[in-house]
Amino acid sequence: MAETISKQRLLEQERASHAYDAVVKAKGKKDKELKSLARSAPASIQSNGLGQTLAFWKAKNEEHHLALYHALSGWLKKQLHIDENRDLLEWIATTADSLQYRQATAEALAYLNWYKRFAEAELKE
């Protein structure tokens, strides 16, 4: 039991660390827009789905969309043991089964909680 709690805490710390680093790295790339996007990202995923939201961010091809796309993609590929050279959207479209897709969505929402908080704290209005 104590080991499980310790693993969960470690995972939360790793999410927080990765999200913080990603937000700091994205500073100066349309901060106001990135902060707004980070706030709305969990709702977008819940209403449109992970794959559709990622595809939208990638298609927009704007700095703040790509910053969040790459941050979330990097985290999910690490957590789901996806080859880092493979595109997450390709994996979702061609390889992921429904259980993996649901796991990816749950992990994305957990990660975005940290990302959103750090974006609110670190990025300018």
Given for the second form:
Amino acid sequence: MAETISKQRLLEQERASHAYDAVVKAKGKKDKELKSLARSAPASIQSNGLGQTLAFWKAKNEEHHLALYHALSGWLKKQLHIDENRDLLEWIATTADSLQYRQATAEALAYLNWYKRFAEAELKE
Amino acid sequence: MFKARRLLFFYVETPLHVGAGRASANVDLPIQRERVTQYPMVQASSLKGALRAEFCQKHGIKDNSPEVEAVFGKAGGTGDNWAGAVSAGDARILLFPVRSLAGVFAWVTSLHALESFRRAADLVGQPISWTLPQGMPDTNTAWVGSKPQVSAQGKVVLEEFSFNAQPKAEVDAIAKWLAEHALPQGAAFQYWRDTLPARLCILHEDAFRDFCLYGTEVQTHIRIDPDKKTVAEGALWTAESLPADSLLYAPLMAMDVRNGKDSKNADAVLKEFDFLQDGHIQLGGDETTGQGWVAVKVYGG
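To test you: the structure above is the form predicted alone. What is the structure of the form predicted together with its partner chain?
Every chain and every other molecule in the complex is listed next, the one we just looked at coming first.
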């Protein structure tokens, strides 16, 4: 029991630390835009779906969209044991089954909660 | 022990936002959820307050009038207060509507949600007659009725997630029971009662939980600066609500009136709520933008 709790604790910490590093790394470019994008990201996933949201960011192809895209896909690939060299969107479109896709969605939302908080704290208006 | 007991069903007519304050979640204003299962719920205190308001309005009386205080209780100093005679429980989720590729939308539920409902019904002395299919649907399977409207080529596609449709006779029986006893009985609901068997899906518990978590409605709101006619600084937020066509249930129980004056017994107290049958009440926030209308069905008694 104690071990399960500490494992869970560790997972939240890992999400937090990955998100923190990603925010700090993206800092100093399009701070205002990234902050606003991070704020709206979870709601966008919930309304439009993970795949649609990722595809939208990728299509926009601006610095802040790509920063968030790479942060999220880096984390999800690590958590869902997807080959590092694959594109997350390609994995969603071709490989992921219904259950994996649902897990990816849940994991993305958990991760973005941290990312959003750190973006709000670290990035300037 | 409560002497008189019933079940209330709440059919959500317009998106229902019973808020849980501000939280560090996907949305700025999340809805109330059960701590353990994370299913959407309406806390008993929210429900009882709404019933109290409805009761006042129905009788055209004030909130502090003796009739209201006899039934709902009176706060105040020692010697001048008493507990209410009526007790509402938490409203819990039974059917959750989800976007479906075939048939527009499906009503999803799970063995866990159905069995929780059975226990609640048992608690109020209304045992449930239907039985559930043996076993459990696996993570990629949806148990459907014999004539499913939501499946095409053996697949049920809910939101972006695909499930294998597996017809079960028990699903028809459960849907029929719910149509007869849980959905509002007016003519306006005829179509919904008729199509429930074709739309009901019993999913794996995790899948049902995930839809309850990520399939709720998220509305984005802004506040306009009246002079500039643009969004006021920082005034953009998201609010979550339970989508229309969700079905909730809650126990409603009563004791004899305890104010030491009236001699109204428990049955008479519950009878006071018969007016709810096939009517509407308003729950949760955003009343003035048309949110939170629910149709009520009283079951038992």
